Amino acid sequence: MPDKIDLLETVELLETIAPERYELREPPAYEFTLSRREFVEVAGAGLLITVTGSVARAQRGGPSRGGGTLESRLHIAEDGAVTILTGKVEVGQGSRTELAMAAAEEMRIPLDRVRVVMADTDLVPNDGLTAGSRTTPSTVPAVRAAAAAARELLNALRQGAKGNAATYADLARSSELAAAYKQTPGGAAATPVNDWRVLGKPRYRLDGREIVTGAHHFPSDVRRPGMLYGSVLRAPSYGATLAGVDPGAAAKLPGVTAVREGNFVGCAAPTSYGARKGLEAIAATARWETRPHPSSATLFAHLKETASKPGGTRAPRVQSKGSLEEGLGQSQYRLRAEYHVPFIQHAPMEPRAAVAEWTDGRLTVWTGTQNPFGVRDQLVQAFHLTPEKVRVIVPDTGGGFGGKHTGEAAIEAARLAKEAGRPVSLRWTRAEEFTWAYFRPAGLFEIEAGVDAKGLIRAWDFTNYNAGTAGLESPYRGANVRTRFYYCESPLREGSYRGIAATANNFARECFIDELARAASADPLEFRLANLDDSRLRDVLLAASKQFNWRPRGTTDRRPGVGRGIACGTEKGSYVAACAEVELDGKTGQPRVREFVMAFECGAILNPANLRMQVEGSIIQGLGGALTEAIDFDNGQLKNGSFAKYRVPRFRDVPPFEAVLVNRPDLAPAGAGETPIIAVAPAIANAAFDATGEPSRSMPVRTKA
């Protein structure tokens, strides 16, 4: 397993270049020297619309990549049944019931009639990673466009011979078909917001019962005929390498088939169990060789001293306008302040898990990934197949949160299964998902700034350490600013985690935002409002200080240990605002969250019901993060890595709160599944700031008892 992968910078960038059809092209762990049929036994017999033009360019991510190919999207079976095809991945946030609910819309048909196939790569479209908060302002468009073309389709049959009478069933069957598809425009008009009937509506997951019944099939509940269970060989630290090993030692358990190529090292047996037992008995022979690790306590400094510099190959990133020492000469009050954000993991429910089987040299894997195709080109190049050789399926998995962009249990699952001869089950135990998955990545902050003495922001100078960029650029209003990243030399493998680096640089960000205004002698909503000029970012945080009761707050007793705080910030399109109360222990100076209120707007609403879900769920997630959430290591050893002491939030957790939905129908919709999470750790912090006045400069936030 590669020590330093940089899944952040690739992902970041790629969303910024190209939104639509950015891929994570990592390399694979390890490399080692769908036919018409079976689309209608998915679908059923009938037609398969294909649109062109506007539609294609919509969803570039398709496997053809030049402007005007055809693109599968849409099935109309013989019964007049719809089946809409994407590539994307349902991964609890909602998106398989958004779009089926998008091409009910279109097509003028109850909800029910709708099926959706995802991310199967022998049958979907390319529609890129699940990441991103892309799917409803790309995928959503696309499948629109293909509904709409479809039914101009209808409309165009019932103009002819079968009159108004004809259905989807008989387009489907009709001869006609080919003449009326070249009559149809290619840009079909969508539905205007004010006509919506289905979208708009508040609708819960189409599979809400199998998935609460125990009926759902995650992708470590595929089984298949004669299927072995495998393990595989770890580190026992950071940085280890394999300096020797003996796989036959695992010969004499009944059954167990064991393999050693370069660095990798595993087993498949009939049972799991006695895939374990056989992976312990190599990993008795194995031997070591170890290298020096930084640990958590020394996370900061680390990353200061390996930082980039002017000049190198990877010099840092930096963005300044006007001059910072004539806005700082202009100010009346001058803040400097350091902030820290730990590494912290996804802890989906469901660890990584894969099933592959190879079958006359192609090969087949089921898998719970965010990146169907790019995992498929991790295995054609780990294996050194061509890519109809390869079919990767996606069964709704168990959560993601960014964490799911790379296909190493995939690639180990196929390289036991080849050299088993059998399909081959390889699940992550939840030790591995927490060592060996990538982190979230930690970062350092340096932030400077001056405000005047009406309270404006005059000088602004922000300084990332190994974040990243998602979110890096302040919406405050400024003439003399500076932004620079800092590459480091991380000591744990990160990437994508939700909201990206938009969390980290909001947390540091808004914190500092409340100590300027305190030092201004302002309260903390209304230096924000005078120095925003954003208007959707302004009626967000106008939004949820209402629903919190804000104003009126400020001006009664205040109870000792109980503070108030507000953040607000913009990221994919999309804004938010919350507003914190917290109490302090006296004991150990953690914050409790009494209340906590949260205003967000995306544009158009889709899915009322759902978009609830997504930001209740950033909600709970944005606790872990802000109130307990850290990855402790030293000696090149993770120190926490299980629930038992990795404390993500528990229902007791969870305070009473409120979510304000702000519906913007004349916006274009926007994703919903990242932003929602910026605004938590920092409201909560700048509670804590308020009860205390020393201020919250670290993740998880604690004060002074």
Contents of the next structure:
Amino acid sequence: MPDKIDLLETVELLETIAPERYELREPPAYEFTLSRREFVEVAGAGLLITVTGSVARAQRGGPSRGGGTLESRLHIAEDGAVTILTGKVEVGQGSRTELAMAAAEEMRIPLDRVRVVMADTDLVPNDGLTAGSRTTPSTVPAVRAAAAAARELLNALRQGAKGNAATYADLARSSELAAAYKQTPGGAAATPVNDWRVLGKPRYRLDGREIVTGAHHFPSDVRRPGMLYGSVLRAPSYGATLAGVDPGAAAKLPGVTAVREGNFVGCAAPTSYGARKGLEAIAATARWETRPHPSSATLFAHLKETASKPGGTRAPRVQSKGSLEEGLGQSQYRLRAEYHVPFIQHAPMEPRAAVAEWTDGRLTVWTGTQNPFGVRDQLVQAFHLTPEKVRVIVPDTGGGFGGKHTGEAAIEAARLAKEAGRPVSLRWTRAEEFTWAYFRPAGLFEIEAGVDAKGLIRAWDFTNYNAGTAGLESPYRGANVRTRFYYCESPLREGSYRGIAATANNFARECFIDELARAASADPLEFRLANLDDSRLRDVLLAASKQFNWRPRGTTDRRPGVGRGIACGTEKGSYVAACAEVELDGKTGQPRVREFVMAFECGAILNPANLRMQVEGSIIQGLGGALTEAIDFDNGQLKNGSFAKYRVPRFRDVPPFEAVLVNRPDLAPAGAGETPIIAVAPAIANAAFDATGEPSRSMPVRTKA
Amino acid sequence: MTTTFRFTVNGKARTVKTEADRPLLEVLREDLGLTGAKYGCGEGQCRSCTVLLDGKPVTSCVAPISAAAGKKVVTIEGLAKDGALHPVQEAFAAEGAIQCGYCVPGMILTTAALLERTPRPTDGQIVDALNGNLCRCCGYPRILAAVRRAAEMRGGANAGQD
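What I would like now is the form predicted in complex with the partner chain, since the data block earlier showed the form predicted on its own; can you produce it?
So here's everything in the complex, that chain up top.
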């Protein structure tokens, strides 16, 4: 009964809530390491609502139910203001506003009475990485559960109060609370969708004024007294090792502190300019040993050559059912094709940045990361500290897209600050961010399938080299299926990305589906509907094709050089379909998008304004991967590691498009930051296929001119 | 080698003694504490670092401090007057033209300069003026809506589609 998921999950979470009286004049009772002074600075005096593990640690999984660590989620100040504490970060995806809305809804208070303290490891519960579209399905329910429990508790107290007129503020100051907080509230239900007054309504970012006035301080804007600026020596190519260097070359310059420890070489100076000059002096003394390294020209052969073997430590992941042989035997049409997806870079507007400060052996780092507790742990490990000695604070950051799960800048800034004895700000250059941040994995796909005379898929054999497993399983009906994933040796550093492997898997699959439809002389939309059972996926296909005014192939006159394509997919509990019309450039033959429609469904919509921005942003960002983005490298060096050479979507690239948001108030909300992007490239590639008659089997889409 | 430079920043006279080839962006951020202008690429390709120099948008990451000598610099911090937001700032906040917000100061200053010279821009003129400004969240549709709204707020009704 999928329409009950929201409620059931919430009830389950609520059962584990055990509010605790948190007396701020006493030492902290649990592992909460903030001092009273620090907390009062953040949230003011008042009540701290503490919840148990499975609510607080909603995303981390594991056996936390019943007796998990108590962690603090919600604070009511003596003026009645509510502060929500979360380990999630805001990188532009709208989590801060969404979590504030969740608390305001359940506390029955105006949105402007809620503050959200995010990603300060001294203050907040560990909510895991901000990744995998998990804030909506995991952290929002946790916050709603805590807020609903607090509301019920306070209401119970209010009913006991004289005159029934007590406000949250009165209650927060009340001396009767100590006794009340010893009682565990009964199951406080989250507010049903029909009764929502805050959730479900469009809200833009709450701190818009700080952003438009320049008052908001991003990680790279943090300034500390006596702060220096850092610069770090990088290798000239992948795989190069440092044979010798003289950091003393920089130490001669005024105000410059230089350090070498193992492979780490860097310097700090009173200005970025000074740090660059210092680093130039050091770099001039560096001797490197380089080694041959694969190039993008040979990338896909390299992936195949290095693919994991059965039985090895990273054995291929294989899932199969039925018999491919039988399925192919039942097929009238049998096709086989190979698809390529290159490395691409996230290139968030704000590169990796950190400010590190050591005070009495304790390290504080302000940094832009999607993984605050992970970065804290990396710092603990790097500097042989205990977790209590490290505090990581993530100010709302200038973009992530899955590209900031690591703590390189934090560690580097901390090492320089340790050497200099002063705070150090380190902001990677764009060239560093392009070259040394990690990439979305490249992938090679081999697919073979068979379709019977009725246009039904009878056999599906899908092999993915290196791209990753998200979205690997086909949503299409099939009795004879084999799905394989091979680990490969990646020539470049690779990691997460918005939608990560689902984009690559869905590209290969959805393009191949169009090849099958063509072989069977079927319309691509009809072919999909005939092979899909999932009603949510069918619904978005129908919604997108209706809005796009899709006409079955062969029923309309063809315009030369113009094609129309469709694609769909499901990932992370949400559903997407897209239609594109492209026109081939008269000179280059490259497709240009003339019209684009996407339908997206992620259950009950929590914030339609933010959802629209996530979907629109995914469409436009996805145009980059679909049409222009691919990392070009040769013998260990990046050939296009700059915005001048690596073409990301700009204003002029935005085609006429429409985003249809399908609301399903009967279903639990799923995350929306990633899945929309997986339908963009295949819809465009399929439109190019329609225009040229030749399948486009690589990202970015290239047609034969 | 340092040189003394005098210029005006957000209406205030400033004197800086520094190397002549230091980027204006770094002097604003590091010496004057004005962090509203952002580093995005260091090569004038993304325009997160846009400030107004005698009213014209410049990429302060590649403009040396010497280029600002004797001139008037306006940064995002100097756009609001007496606590009242500039119409472009108001329009960006009202239209929700903000995802991560890192590109927003550059977008707003570029737009402010556009509306000074073209109070009633067509959509084509808006896109041309802002095409150099990157937004990796790809919030271009909301930004376009914000620029249209700003033009309306300033009294020049939008000329609409071109």
